[in-house]
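Presented below, as C-alpha cells, is a lone chain in the form predicted on its own.
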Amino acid sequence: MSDVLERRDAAPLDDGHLKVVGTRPVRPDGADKVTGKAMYGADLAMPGMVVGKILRSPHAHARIVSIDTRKARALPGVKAIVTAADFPDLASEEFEAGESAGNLRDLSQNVMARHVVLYDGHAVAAVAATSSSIADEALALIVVDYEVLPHVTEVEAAMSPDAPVLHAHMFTQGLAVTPDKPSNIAKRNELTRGDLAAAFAEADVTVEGRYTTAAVHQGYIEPHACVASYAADGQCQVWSSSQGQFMIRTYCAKVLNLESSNIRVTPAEIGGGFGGKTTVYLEPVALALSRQCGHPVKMVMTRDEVFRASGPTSAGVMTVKLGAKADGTITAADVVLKFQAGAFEGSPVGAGSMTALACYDIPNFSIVGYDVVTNTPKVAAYRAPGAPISAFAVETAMDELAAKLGMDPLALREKNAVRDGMKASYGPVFKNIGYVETLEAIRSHPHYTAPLGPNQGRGLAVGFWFNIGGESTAAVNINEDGTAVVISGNPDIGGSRASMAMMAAEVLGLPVEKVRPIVADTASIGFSMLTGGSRTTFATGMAVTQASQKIVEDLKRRAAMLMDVSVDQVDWVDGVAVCRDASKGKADLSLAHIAEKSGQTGGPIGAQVSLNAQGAGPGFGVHLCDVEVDPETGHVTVLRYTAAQDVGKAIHPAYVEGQIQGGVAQGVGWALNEEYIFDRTGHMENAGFLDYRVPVASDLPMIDSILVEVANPRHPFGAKGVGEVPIVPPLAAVGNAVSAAIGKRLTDLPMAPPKIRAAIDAG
C-alpha cells in the first residue's frame, strides 16, 4: 500500500499542469529484462574470445615471495598470464566518486596484489585461456610462495597500539599532533558544536552505550562481468555492468597507464549494484590479458569471489552519548564512531559522522570518526554509506533516553527534530525539508496506534542522506516521425530510464510511450558521473529537461517559419505549436509535422547539454516496525512495516515505492541474518547464499509506503533522490522492536537467534 501525502508551497511548479510526470507508466526496459533478452555483463560473446580468472591469496596477511607462472604459460590453450609485474606502479592520487573517495595506488593494488596480500582473496595472478576448465588447470600450476603475516580483521583490535600493520606509509591523517609511527588508522575527522562538557552537566538525564554492527555485503544477483578487446592499433573496447561507464574508463586508464581516449566503454544491464559496483575489480584485469594475447577476454566472478574479493560496507563500532532535559529537550551528544575500511583506507566513517545526528537540533555536540584498515576486502559503497551504521547506534540511544525520561519514542524525535532554516550538524542550512512531515505521517498512521499481542514489539527510527547533484550530459533528439530519443550517461540501477523518458515527454508534450530512453557508451555522449548517491533522476534529469526545452524553442521557431509568423506568436501546448493570434488562421502544428518538415527549417532537431547539478534536496526517512520473537529459538518475524519518506516529487511513484521496500528489505537482512564470519586464519566462512543469509520473499511483510511530497525547488519537478534513504533506519528500527518484544536491550547487528536466545537467558 503506498499513500502521497504533499506540501503544495514549496512546489517549483502546479502539479494540475502534470500530465506524465508523477503516473505509473510500464518501464521502458521491462519486456527485455522479463523475457530474458536484455544483455548483462556476461552475456556478451565475441570471434576468437578466451577466458579469463584470477588466482587468489589464501591468506589474510601474507608477503609474495614468488610466483613461478612456467609451467601454466606452458599448458596448451593458456593465452596469456598477468601479475602485478604487468600494471604500472601508480604514486598515491585522491579521487572522488560520487559520495565516495579513494585513492588510485590503492585501487590498482586491490585490483592486483603487490608484494604483499591483504586479504583472503586478494588477486596475485590472472590468467587466459581457450575454455574454463584450461583456465582453472593454469590457476592450478601457479605456485606462489608465500611468507603467512599476523593478520587483524576487527576494528578494536586493529586500532591496537601492538596491531600488526597493513602499511608502513600509513600515518594517521587528522590528529593535532603528527604521528611519529604508522598506524591501521588512516584518518581521524571530527565535527563539533557549541559546549560538550557545559550541556552535559546541565542535563536531567543522560544515556550512553556501546554498538555494534557487522560487515555486510550488497547482495547484488548478477556478480561482476565484463568482456575486454585490446586491439592492435591500441583502441580498447570494455563491456561492463557497473554504476557507470566513464568511471570504468577512468580507472582502466589509470591502473594500466592509458590514454582514456583509446577506451570506449559499453554499459551492459545491470544486475544490482547498490553502490558495490561502483569500482573495478576485472575491467584493468581483461584488458591487461587482451592487452598481451591479442584476443577478446570475457572474466565473470563466481559467487565466492564476490564475497570474499569485492567490497562490503563496513563494520562499525560505536559509542554515544545523549544529555537531555526532563522535557526532552536534547542538550548534548558524544558520538564516536569506527568503521573498517578493509585492505586499503576509504571507509564512509565521514558520510556516517555526517548524517549522524542530522535529524536533530542538538545545539552542543562532538561526531569523531576514525577510518580503520584491516585484513578484510577493501569496503565499497553501498546505499547511504556510512548512514545506516551510525543511525543504528544514535537511534538505539535515542529509544533508550525515550525510555528513561518516560516519553513517547516519537514524541522525543518530533520535538528535537530539525526544521527548515536551521543549521544541519554537518553544516548547511536546511531548507525545503519534510522531516516533520513525515513524523506527522507515522504518527497519523494506523500502524502506529494498531495493538501487538505476545512477544511482540515494536521499533521507530528515523533515518537521513544528504544527496548528491554532480555532473551529467543528456541529450534529446527528434526522429522523423515525431518521436524522440533520449540520450543519457547513466546506468540504470533504480529506474532512471523511466524517469528520463517521463522528463522528457512532459516537457516536449508528447506520451511517454513516444519517448525512447538510451543509456549511451563512452564515446557516444559527453561526460557523467557515475550512478550513485542518488543523484541520477535529480541531475541527469536536470540535463535532460533543460534539452527538452531547448528543443521545445527551436520547435516553436521552426513553427513560426512554417506558420510565417514571429516565434513571439507561438505557443506550446501539449506537444502541439499553436499561434496565439486566431484571426491570422494558421492551423496548430504537431510535433511530427514540425519533424517531417524540419529540412525545411534547419535540418535535425536535437539538443545536448551538459552541466554540475547543484542544490540537490536532502531526503528523510521514518520507520515503524513490528517484530514478533519466538522465545524458544529467537527466531524474529517480522509483522508489519511502515515507512514514510520526503520524497521532493515522485517522477514515477512506483519506481519510488520500490526504492524503499527494497531498503527496507536490505536493512532487515541487516539487522537480523547478515555479516560476514571469518576464522581464526582470517578466511571467510560463509562465502555463498547457502551461508550469508538474505532475506527472501517468506521473511518479509507487505511494507506500507508514505511518499511525503516537499517539492525541491532547484529541480524543475521537484525531485529529490530517494534511493538511499531508505536503508537507513530499519537497522534501528528492527533493533528497538526486538528489544521491545524480549524486553532486553539489543545492541549489537544481527540479532540472530542465538543471541536473542542469549539474551532472553540472561534476562
Second form
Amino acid sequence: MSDVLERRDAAPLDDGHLKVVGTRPVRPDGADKVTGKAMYGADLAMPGMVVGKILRSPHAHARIVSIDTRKARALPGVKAIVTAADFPDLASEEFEAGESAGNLRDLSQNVMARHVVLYDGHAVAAVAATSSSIADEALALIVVDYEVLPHVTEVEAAMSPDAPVLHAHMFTQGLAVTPDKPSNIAKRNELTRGDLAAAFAEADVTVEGRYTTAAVHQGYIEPHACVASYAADGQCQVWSSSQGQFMIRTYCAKVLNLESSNIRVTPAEIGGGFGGKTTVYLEPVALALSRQCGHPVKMVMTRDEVFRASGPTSAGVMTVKLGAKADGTITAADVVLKFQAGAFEGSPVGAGSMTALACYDIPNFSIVGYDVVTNTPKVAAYRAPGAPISAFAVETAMDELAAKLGMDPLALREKNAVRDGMKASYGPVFKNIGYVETLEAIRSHPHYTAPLGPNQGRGLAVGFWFNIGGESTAAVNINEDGTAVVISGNPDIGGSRASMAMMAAEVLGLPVEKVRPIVADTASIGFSMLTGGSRTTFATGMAVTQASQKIVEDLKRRAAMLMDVSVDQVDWVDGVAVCRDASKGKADLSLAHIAEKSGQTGGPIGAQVSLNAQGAGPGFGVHLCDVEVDPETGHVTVLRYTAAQDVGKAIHPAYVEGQIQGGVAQGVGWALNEEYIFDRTGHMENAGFLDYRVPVASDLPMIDSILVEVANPRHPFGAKGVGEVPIVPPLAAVGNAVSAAIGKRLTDLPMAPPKIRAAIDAG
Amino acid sequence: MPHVVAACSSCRAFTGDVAAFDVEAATVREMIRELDRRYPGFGEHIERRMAIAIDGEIHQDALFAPLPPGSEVVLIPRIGGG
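Next, report the structure of the form predicted together with the partner chain; the form predicted on its own has already been given.
Next comes the full complex, and the chain you just saw is listed first.
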C-alpha cells in the first residue's frame, strides 16, 4: 500500500497536468530481468577468454616476506600471474573520481597488497588460467612467506595507544596539536554550536547512553564481476558490474598508470550495489593479467570473497547525551562517533557527524567523530554512508528522552523539528524541506494509533540525507519513425532508466513506450559521475530534460520550415507541432512526420547536454515499526512497518516505493541479524549468506510507504533523491520497538535472539 | 558582501579559531582566492575537500557560482553517498 501526500511548490515544468511523470509504466528493464536475458557482470564470454582468480591473505595483519610463483607459472594452462610488483608503486596522492576525493596509494594497495597485508582476504596475487580448476590449482602452488603481525579489529581497541599500528605514516589529523606518534585514528572532526556546558547545566532532563552497531555488508546479490581485455596496441576494454563506468575507467587508469582514452568501459546490468560498487577490486587486476597474457580475462568473486574483500560499512561505537526542558525542548546534545574505516582511512564518520542531529533544531551541541583504521576490509559506501549508524544512536537516545519526559516520541520530534529557514546542524539554512509534513503523515496514518498486543512494541525513528547533484551527461536522439532513444552514463541501480524515459517523454510529448532508455559505455556518451548519492534522477534527469527541451525547440524550428511560417508561430502540444494562427490553415505536424522529413530540414534530430547539477534537495524519513518478541526464544517478528518520506516529486512512484521498501528491508537486517564476526585471529567467521543472515521476504511484513511530495524547485519536475533516506531510520525504529516490547533498553546491534534473551533474563 | 562560515573543524587547521569571514567576492572562485590569500593553503583545501552552501543551497565544484551581496556561504565537507 502506498499513499501520496502532496504539497505543491514551484517546480518549473510541473503545471499540475503532467501526463507521464508521476505515473507507473512498466519498467524498461523488466522483461530481460525476469526472463534471464539481462547481461550481468559474469555473463559476458569472449573468444580466447581465460579465468582470473585471486590469492587472498589468510592473516589479518602480516608482512609479506616473499611470494614465490614459480611452481604456479609452470603449471600447464596458467597464462599469467601478477603481484604488487606488476602494478605501479603509487605515492600517496589525493585525487578526484566519482563523488569525492580518494587516495591513490590506498586504492592501489587495497586492490593488491604491497609489502603488508592488512586484513583477512586482502589480495596478494592473481592468476589467469584456461580453466577455473587450473586457476585454483595455481593459487595453491603460490608460496607466500608471511611474518604475522599483531592485529586489531575492534574500533575502540584500535584507538588504544598500545594498539598495533596499521600505518606508520598515519598521524591523527584534526587535533589542535599534531601528534608525534602514528595512530590508527586517521582523523578527528568536530561540529559545535552554542554553549554546551551551560545548556546541560540548565536542562531539566538529561539522558545519556552508549550505542554500538556492527559492520554490515551491502549484501548485493550479484558478486563483483568483470571481463577485461588488454590489446597489443594498448587499447583496453572492460565490461563490469559497477555503479559507474567512468569511475571504473578513472580508477583503472590511475592504478595502472594508463591514459583514460585507452580504456573503454561498458557497464553490465547491475545486480545490486547500494554504494558497494563505487570502487574497484577486480578490474585493474583483470587488466594487469590480460596485459601479461594477451587474453581477455574474466574474474568473478565468490560470495566468500565478497564478504572478506569488498567493502562493508563501518562498525560504530557512539555516545549520546541529550538535555531538554520539561516541555520537551531539546537544548543540548553531545555526540561522539567512533567509526571503523577498515584497512585504510575513510570511514563515513564525516557524513555520520553531519547527519546525526540534522533533523533537530538544537541551539547547543557538540559532535565529534573519529575515523579509525582496523585490520578489517576497507569500508565502502553503503546507502547514506554513516547516517544510519549515527541515527541509531541519536534516535535511540531520543526514545529514551521521550520516555523520561513522559512524552509521545512523535511529539518530541515535532517539537524539535527543523523547518525551512532554520540552520542545519551542519551549517546551511534549510530550504524547501518537507520534514514537518513527513512527521504529520505518520501522525495521521492509522498505524500510529493501532492497538498492540502482548509482547509487542512500537518504535519510531527519523532520518536525514543530503542528496547530491553533480556532473552528468545525457543525449536524446529522435529516430526516423518519431520514437526516441535516451542515452545516459549512469548505471541503473534504482530505476533510473524508467525515470529518464519518463522525463524525456513528458517533455517531448511522446508515450513513454516510444522512448527507449539505454546506459552507454564510456566511449559513447560524455562523462557522468557514478550512480550514487541519490543523484541520478535529479542530476542526470536534469540533463535529459534539458536535452529534450533542446529537441523540442529544434522540432518547432523544423516544423516552422515545413509549414512556411516563422518559428514563433509554432507551439509544441502533446508531441505535435501546432500553428498558432489557425487562419493560415496549416495542418498539425506530428513528431513522426517531422522526423521522417529530418533529412530535408537539416539532418538527424538529437541533442546532448552536459551539466554539473546544483541545488539537490535534502530528504527526510519518518518510520514506524511494530514488532513482537517471543520471550522464550528472543526471536523478533516485524509485524507492521510504515515509512513516510519527503521525496520531492516521485517521477515513477512505484520505484520510489521500491527504494523505501528496500531500504527498510536492509535496515531491518542491520538491526536484527547482520554483523561481521571475526575470530581471535581476525578471520571472518560468517562469510556467506548461510551464516550472515539477511532478511528474506518471509521475515518482513508488507512495508507501507507514504510519499510526501514537497517539490524541489531546482529540478524541472521537483524531484529529490530518494534512494538513501530509507535506510537511515530503520535501525532505531526496529530497536526502539524491540526495547518497547521487552521493557528493556537495548543499545547494541544486531538485536539477535541471544542478546534479547540475555536482556530478558537479566530481569 | 558575502558572509562565509566554516562549519567544520578541518578548516581550523588553516584559519585557527576564526570560523567566519566577510569576503568581498562576486563568485565562489573570487571567495576562494581571497580566503587563500588570507590563509595560505586554505583555497586548495576548499576546492578539494569542501562543498559550498550558498544561502542554503549546496554546490560542489561550482567555482563560478555567483555570490549575491549579503549572501551566507557555508563551507561544509564534500558530500558523497552510496
